[in-house]
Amino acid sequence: MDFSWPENYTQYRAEVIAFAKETLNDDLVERDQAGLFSRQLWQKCADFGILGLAAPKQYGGKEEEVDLLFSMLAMEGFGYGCKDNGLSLGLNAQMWTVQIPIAHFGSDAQKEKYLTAFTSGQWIAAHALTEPNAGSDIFSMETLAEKTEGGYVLNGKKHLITLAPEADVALVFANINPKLGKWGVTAFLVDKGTPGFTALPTDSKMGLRTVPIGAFEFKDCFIPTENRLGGEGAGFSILNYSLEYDRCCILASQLGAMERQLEETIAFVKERQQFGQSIGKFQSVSNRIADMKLRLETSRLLLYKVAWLKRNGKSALMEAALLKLQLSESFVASSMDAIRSRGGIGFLTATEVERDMRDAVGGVLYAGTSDIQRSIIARLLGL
């Protein structure tokens, strides 16, 4: 692997950082405490071109075709400059679990209708997979799509859905034949306002409070055939295709946040004086800093490797599972070290350190729990 970056990649990363720092961090403590999602900030991200990183130029994208390495580096910069981890999660969730599947599997009409509305910020999209009784065991989903004249009738419920209360469109996975297991899973694009489609209120949560998470219900909800994404039973392929892209760029933003976190913690321990010297001189503190740096760099290597593999058309199932496990667990551990390095004030909301800790916990749960990643790794090792 070549670890150098083209100048236009690093230049755009710097532009993203500057945009995020200048535009996206105001009133964050208050928005986090109140659990407020800002559609205005979402629109500013769209206007800047963030959402265009996950769509071809023909449909409002930044490049002629999506360049995963370019997009990943940009989203790393976004996580570094934007302290709002909830906003970062929401943007990445739409881009990589909705836009990319439509760009790859969608019809020309679907691409024109949806991608242009998403990249412009006009519409917001949610990826609806998880159910109350089908979390890690997603292929035991109970949401059914019964084929009927001209389309399908959906019945079921989805929960823990990022952006559900704000979504104008949902990419919904349902089973057309439970006997087929994962090969019966089919994807549908469901527009807000469709009869029988209901978005339920936002769930209160520990962290990532600035992005809403809620649920969908489907009661005799008719979806025309033209709103099916891909063929019948293509849901499994769609999920597999988007998952590795999703992990690359969601985790890229977490990596950027970890880099910012490390730099801010180093600056603090250099300045903070106790017993006549900076606390960074004490071995217990400096060891924590060293551990934070090690987690950052090992996570970076895995992230860049997954992105490189995907860009070159190679499978990255093992590497993506290792990345998800390593980086999400590292963000939790480093967030705790950042708090400990500040002592009591690290526990205070006003210092904005404890928020990263609360937000980081979500990363070991969404997009496949750490336990699931370990199971995937073990299975791929032949265990």
The other form holds:
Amino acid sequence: MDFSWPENYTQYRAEVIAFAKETLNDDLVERDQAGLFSRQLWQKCADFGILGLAAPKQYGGKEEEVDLLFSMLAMEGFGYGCKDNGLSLGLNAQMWTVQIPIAHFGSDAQKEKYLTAFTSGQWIAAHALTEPNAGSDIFSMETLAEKTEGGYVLNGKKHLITLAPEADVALVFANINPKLGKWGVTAFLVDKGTPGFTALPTDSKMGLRTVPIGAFEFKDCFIPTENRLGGEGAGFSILNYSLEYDRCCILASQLGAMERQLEETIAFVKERQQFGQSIGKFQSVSNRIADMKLRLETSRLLLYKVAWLKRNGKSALMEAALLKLQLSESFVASSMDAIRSRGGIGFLTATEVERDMRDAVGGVLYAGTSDIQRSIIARLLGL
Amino acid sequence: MNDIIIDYIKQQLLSGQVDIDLSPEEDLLGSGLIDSLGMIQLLAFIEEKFEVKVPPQDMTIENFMTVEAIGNYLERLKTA
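Hand over the structure of the form predicted in complex with the partner chain; the form predicted alone is what we had up.
Starting with the chain above, the whole complex follows.
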């Protein structure tokens, strides 16, 4: 077993951290309070090459083919350097749930049209899966795609869609035959401006406020056959394929954020003096720091294991569920500890500690709730 | 091959219901015997047991509707 990283991997991680720290953290308190998404920052990330971490070189990618371990480590660095967890979520959502499926299942024309525009920052994409009546039970989706001459007609609604209000393109999942259940689920690339396709206003939310989350409506929306991604019924396979990439890399950025959070908290409790000594000397405080470190490192081990399994073409069903549960719940717990360690000022927006807490709650809900992860783990244990 | 797959489905995906009558022609999907998580488990089992790699684009209703279809697909995959 070898836990070391190749030098070019750690070197690029360091470059990503430096870029993120220097470029992405200005005015964050104000942008968070106002719920502002910054397309300018998105473009800077594209120009740096962040979006290219999830595409082959031919289409603006960083490497000839996507190297999951390289990308995961880079996105961990991104989460460490960039305090804007909303921006991080938005980038990861596009990269792993839209770009990766197109890179694998797309036609050459689709790859050329979409991947190149995504990696360059020209277009933003949303992954449209969740519906009002189909959340965790996603394959009971009600959005239908009726086959017609030359294409399909979509009708239905998607909600809780990351980047929906900003999206130039949506990867939409709809059922072509509900009798087939999950095997009828089919994916379509729907361009902004397509008649019958509407993006609804942004939903305000508790955290992750710098990335918009909204809804889509489809009313007799005609999609030509060439905009179908993969074959009819390939939606299940596409979702299964991208799921573990998604969990791995979205969570990598959260891991980076947890590492930053721990370092900042340690610096604070060493500096803060009460009763004639730094508060880190009090066991009530230092025990919390030890717990934060334990959560960080156990999460890291699970993350790296999932990435290693996926890179080697192995199934990571159990490990991905354990990772999603452990890391997202750890971020919530450690964010609370970061606030407690600062006392009253941790409650103030200006200290930028409470924002991580609000953002972390999103992580136990999106991409499969903690309840669902526990259910998967139990099922895989034969219960 | 079919017997191995049927045994796995009964033991692991149907909580050890060995008495259930499951033929190679049984519609695994329409009958609701296997849900989406079960299908992913079955895929992982097949890859490990028969030492094959199922490309994501091959995960279709034609290849996975019945145990017989799975067996035929695996034969084609191994000889390809």
